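Form predicted on its own, single chain, as structure tokens, below.
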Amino acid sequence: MVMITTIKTLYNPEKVNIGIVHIGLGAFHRGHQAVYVEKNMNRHKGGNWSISAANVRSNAELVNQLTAQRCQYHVAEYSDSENATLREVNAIGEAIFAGDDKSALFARLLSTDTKIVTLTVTEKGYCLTPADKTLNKNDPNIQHDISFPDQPKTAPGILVEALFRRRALGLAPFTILSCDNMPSNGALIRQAVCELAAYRGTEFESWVSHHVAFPSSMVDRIVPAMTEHSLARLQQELHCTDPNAVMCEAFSQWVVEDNFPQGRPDWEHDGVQMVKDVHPFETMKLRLLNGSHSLLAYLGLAANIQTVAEAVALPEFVTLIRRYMTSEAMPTLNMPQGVNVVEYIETLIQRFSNDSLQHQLSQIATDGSQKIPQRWLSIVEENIVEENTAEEKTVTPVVALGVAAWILYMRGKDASNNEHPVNDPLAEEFNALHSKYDKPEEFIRHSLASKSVFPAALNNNDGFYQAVLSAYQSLLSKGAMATINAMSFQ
């Protein structure tokens, strides 16, 4: 039996004003940023910071379902399988599907009430190349936005067009706040927007560069994708019949760079850490939490394990991720003041063991080509001995094993040649490499040469290549568990 704590909305949703536009309406936004806005408006008994949330490429069904409920929904925050808080949320004032018709979205983006635009569009939604973080001019949608800027398809294109129109109307620009799980996410959306804005003229690009704020933020809460099974669980355990409900862990963190020229909610009173520099927090989280998540995903799937909790229930996986965090990731971190890294690591392992979430490894494995550069490869770059030294070697064997498991996943077959779907924008590229190079030595060499994923320092690093090749061959010949066990004794 689950012990339930209920939290209700304390303001009238019909008497608040929309001040935030959000692009990328999904489970994470509803379970994270919208909850902080809800807390803020509960504390003020209303206010001017309600959210207009939009999807621009998919999931019109969610928009319709939310609209049918006047955008009210519930968030189930599980401390463990026996304790949960059921929170009513009315922070989203309206939901918009902006597919071919973006008029309603642009009306909000051009409103004088709109002070902040937030984003959760995932790494690939920024339309940047993973290796060098510049605008991906080969992306067909970016090419469209360059040719038809007033009919944008991408999130950067929408932002550029909205800013272009605001400037023409004499309106101050809104602040663009990235809430995606990437290091320096503010700088990345700035890069995409400014590069795209340059196609509208140097004067406009200069205006964007000098007048638009792009604060970075670090977000942390495990919010699994909702399924029919999880909705049925909420109905059975919490008596919640809301089709738009979100399930997540009780833990939540949001660290935000305090740079909002047009104003912002006083989030610091609602649990948000408003800071001058987000970088130490985001690097810590990406390399420790997200890096461990990716290890669990690709090695867990290779071992035919389905959820995070199932993986960390095995001592071998706990030993592996603890070794990764303490020996490979931690030495590269400049820890935020006041954070005890040893306690942080143990808290992560405890969070991973929360079996109430049923966090699917297949969800974490999605879009790995966009994620592993900042989660793993930056660690390798800081740890490897450069090629021109006398004795080249690698000191990141766990990351090398993770990369090998990711390449195994990307070929679309496990170690026993059982086929599985690959959800990644580079799936075709790596599948073609596997078809062309059947020998592991050649397949790994050409996989690591992919400039779409691997930075130049790693493309031809023989120590890293040998470590990944050895791990890959072990996964093929011995399987995931035997390979992990062997590494535990090294």
The other form holds:
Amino acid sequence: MVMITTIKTLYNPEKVNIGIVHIGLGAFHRGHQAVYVEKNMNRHKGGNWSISAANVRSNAELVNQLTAQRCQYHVAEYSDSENATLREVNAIGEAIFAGDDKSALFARLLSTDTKIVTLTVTEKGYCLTPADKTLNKNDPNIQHDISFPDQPKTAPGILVEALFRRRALGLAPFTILSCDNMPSNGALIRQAVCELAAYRGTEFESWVSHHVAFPSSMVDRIVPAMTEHSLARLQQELHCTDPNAVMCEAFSQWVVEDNFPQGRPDWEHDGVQMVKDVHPFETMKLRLLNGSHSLLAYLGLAANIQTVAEAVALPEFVTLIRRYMTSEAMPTLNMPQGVNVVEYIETLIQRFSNDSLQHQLSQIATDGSQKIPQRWLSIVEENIVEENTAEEKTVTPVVALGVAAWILYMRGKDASNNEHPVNDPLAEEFNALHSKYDKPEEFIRHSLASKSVFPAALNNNDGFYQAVLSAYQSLLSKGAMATINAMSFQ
Ligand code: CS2
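Complement to the form predicted on its own: the form predicted together with D-mannonic acid (CS2):
Then the entire complex follows, led off by the chain already shown.
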């Protein structure tokens, strides 16, 4: 039996105005940002900050389904398997699928009412090279957007074209707010937009860099992708038959850099932390929460485990992530003022144990090449610089084990040679490396030399190489559980 609390919309959705355009309409947007906007409009009984939410590549089906329900949907927030809040949300005023025809999206982006454009386009949507964070000019979609700027395919290309047209019309720009899991995400979208804008002339590029604000933000809520199974559970447990509902944890956090020259909702009254510097929050969350998630994903999958809650039900995994967080990640963090790191870590472990979510490890494992640089590799890099050890001994054995498990996953075959799909932009590159170098020594050396993922300091670092190699060999010969055991209790 689940105890259900229900929360209804308190404003008339027909009487609000759209002020935010969001690109990347998935479960996370519906369960996180849209809920903060909903709370804001509930408090004001309406307002001008309703959202026009767009998908530009995939998921036209969700757009159609939402439109069929006038964009009303529900968010089921589970504190645990016995307590949930079912929230009605009307904060999305319209849903747009901007595939080949982007006219509806551009109409919104050019509206004088649009003050903010928010993004959840995932790490790869920024079209930056993971290792050095500059625009990836080898990306065919970026090449397309450089050659045909008025028919953009990428998120940075769409933003540049919209800003170009706004400037030509004499309109003020909008503020671009990144809500993706990357440190300094505002600076990253600025980098992509400005590099691309430079192809439209230096004058325009200078207008963008002087007039467009790119605040950073740290977003946090565990919102797994919806499945038939989770929809069926909502129906059974909460009597909710909404096909667009999302299921998530009760916890939610949004820390936003307060830099909105075109105006913003008064989110500080809705639980959003509006701050001057988001960076300490971002690194804390990425290295502790997301870094642990990635460890659970690659090692859990190697041990044939399917969900986060199943992994942390095993004491070995809890010991492993606790050790990673306290001995490897924590020493590199400048914790935000007022946050107690020990409590933060314990809360994370509790959040991971929320078994009502059934958060699939395979979902977290997606796009690892875009995720591990900011989650793990920056930790190793900083440790190397700080230690400056002559013998190059690695001080981050758990990250080395994680990297070994990631490389194993990227082969597309587990230790027993059972195949699995690899959903990652660099899947082919790593598959080719594996076919070319069948000796573990060579495969690992060449994998770590991949400049698309590993920073220069790790391309040829002997201590790190030895640690990854021995972990990889142990994963192959002893399997994941024995490897973790040997490491956690040594
Ligand atoms: C996860 C995140 O899929 C992943 O990579 O680590 O989506 C995670 O659930 C969120 O960042 C939590 O805020």
